[in-house]
Amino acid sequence: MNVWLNGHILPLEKAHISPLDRGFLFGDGIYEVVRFFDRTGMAMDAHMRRLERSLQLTHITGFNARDLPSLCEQLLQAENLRDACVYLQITRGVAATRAHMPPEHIQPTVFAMAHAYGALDTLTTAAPISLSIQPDLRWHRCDIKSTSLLGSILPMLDGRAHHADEAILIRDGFVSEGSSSNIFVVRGNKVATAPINTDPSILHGTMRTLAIDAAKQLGFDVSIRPIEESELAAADEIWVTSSGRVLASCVSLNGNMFGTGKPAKMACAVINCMRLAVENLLVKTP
């Protein structure tokens, strides 16, 4: 496997990261993860968007977003990798001593590796995905996407007892996001899912923005909305949109079977939507 360092493609087993890169020491760093269809990154000026944004938010600097397409780009050329996930990960670097505040001029560490991904025609149907509800006991500026992710890992453990794959989160008595993911609810024909611009809480998901306008298209009535925790049991379908599964449909909720316990109707209807959408950007990408 061969992997991006500082500007290196290299084998896995030479890339070496310093244990004072702070990264390690403060999990001071961000992240982003893209979906390859035939070399072709699904959303990827959202991507670069979103992680100019963390940059930013977290005043890392030495590293340009707009470069993200072509060093994923040459790590799919040395990975031989068409359909893929590209994870990019940048710390802010290392330090000559453990220090909370970090030094000035310090250089970015940048990792990137790339894993094979099921191909477009994998994308025909939701997957079934198994959800706890657990209390969301993160840090308020979740909307960086920020690698410091103990917050998302601790409910996803919790869930185990129910088997759970993924946990959606309840803070104030309201859903804020899954672990690792944006939720919506949908009851009849009305599609909710939580605001962004008002709640730093809430990741800007690109998967869920495409799902959105995928439901928009096919006649849903589309709200952007905040969502009560009992809107969950009541709901006729629960959908997880992430850049790794796209969309994904809930099929049990607590340990418990939700719905007919297979991927909903119209989740699979929209993530076909949503797959014809990115047949459509590569006919026209040459």
Given for the second form:
Amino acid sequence: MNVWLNGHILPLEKAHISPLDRGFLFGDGIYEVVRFFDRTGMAMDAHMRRLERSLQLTHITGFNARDLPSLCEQLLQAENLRDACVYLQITRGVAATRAHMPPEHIQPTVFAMAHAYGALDTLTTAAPISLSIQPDLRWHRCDIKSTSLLGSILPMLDGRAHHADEAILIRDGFVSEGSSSNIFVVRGNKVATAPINTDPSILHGTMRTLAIDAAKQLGFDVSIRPIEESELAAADEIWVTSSGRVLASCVSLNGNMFGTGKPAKMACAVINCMRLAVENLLVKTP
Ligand code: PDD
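Given the form predicted on its own above, I would also like to look at the protein as it appears in the form predicted in complex with N-(5'-phosphopyridoxyl)-D-alanine (PDD).
Once more the chain from above appears, this time first in line as the rest of the complex follows.
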């Protein structure tokens, strides 16, 4: 496997990062995950914007977010992948000693890798997903895509008792988001997802935006509003969106069968609509 490290593509075994890297010592870094179908990145502009924002908000300098597409392209070429997920992580870099305050001049460590993921035809139905409901233990700036992810991992571990793949996080009685995704709740023809612009405790999900667009296109009644925890049990469908999963449909909640126990109707309609949008994009970018 070849990876990207600080401007070079090299075999994983040769990619060495100092233990003094602040990403390792403090989780002082940010990341992005981009899904590729046939070498075309889904929502690449939105990923670049979010990366730029994470860099600005963390004051990490020395990497230009506009270089994301070419970095991904080089990595996919080196790995001979067409349908893949690219993971990019930028940490503040290596300092001489472990001190919370970073030195003034420090070069970021830029690391990226790609893994094979399903092709576009896997998006004909929404994948089934098991969820558990957990308290949101995270900090208040979840709009920054930070590599410090203990707050996301602990609720997932707690959900293991229910064999859950992902946790729905609850803050002050409201659904904030998933541990590594955004959450949609459906009742009848009404689709709701939590607002991002007024709430820095939610990530600006790229697939969230595509799912909202697709649901609107299908004529569903979409509202961006806070979702009470009690709405989860009463929901007809719960959707999970992320670059890795694109859109998955809840089949089990807290260990109990949810809905029919199969991916739900509206979820499948939305993912199909998202697939058609990507198909159109691929036609335009041969
Ligand atoms: N997770 N919210 C959180 C907390 C996330 O970690 C993610 C993505 C999302 C969805 O964002 P997007 O649709 O842009 O992927 C929302 C990635 C995939 C991860 O950590 O692997």
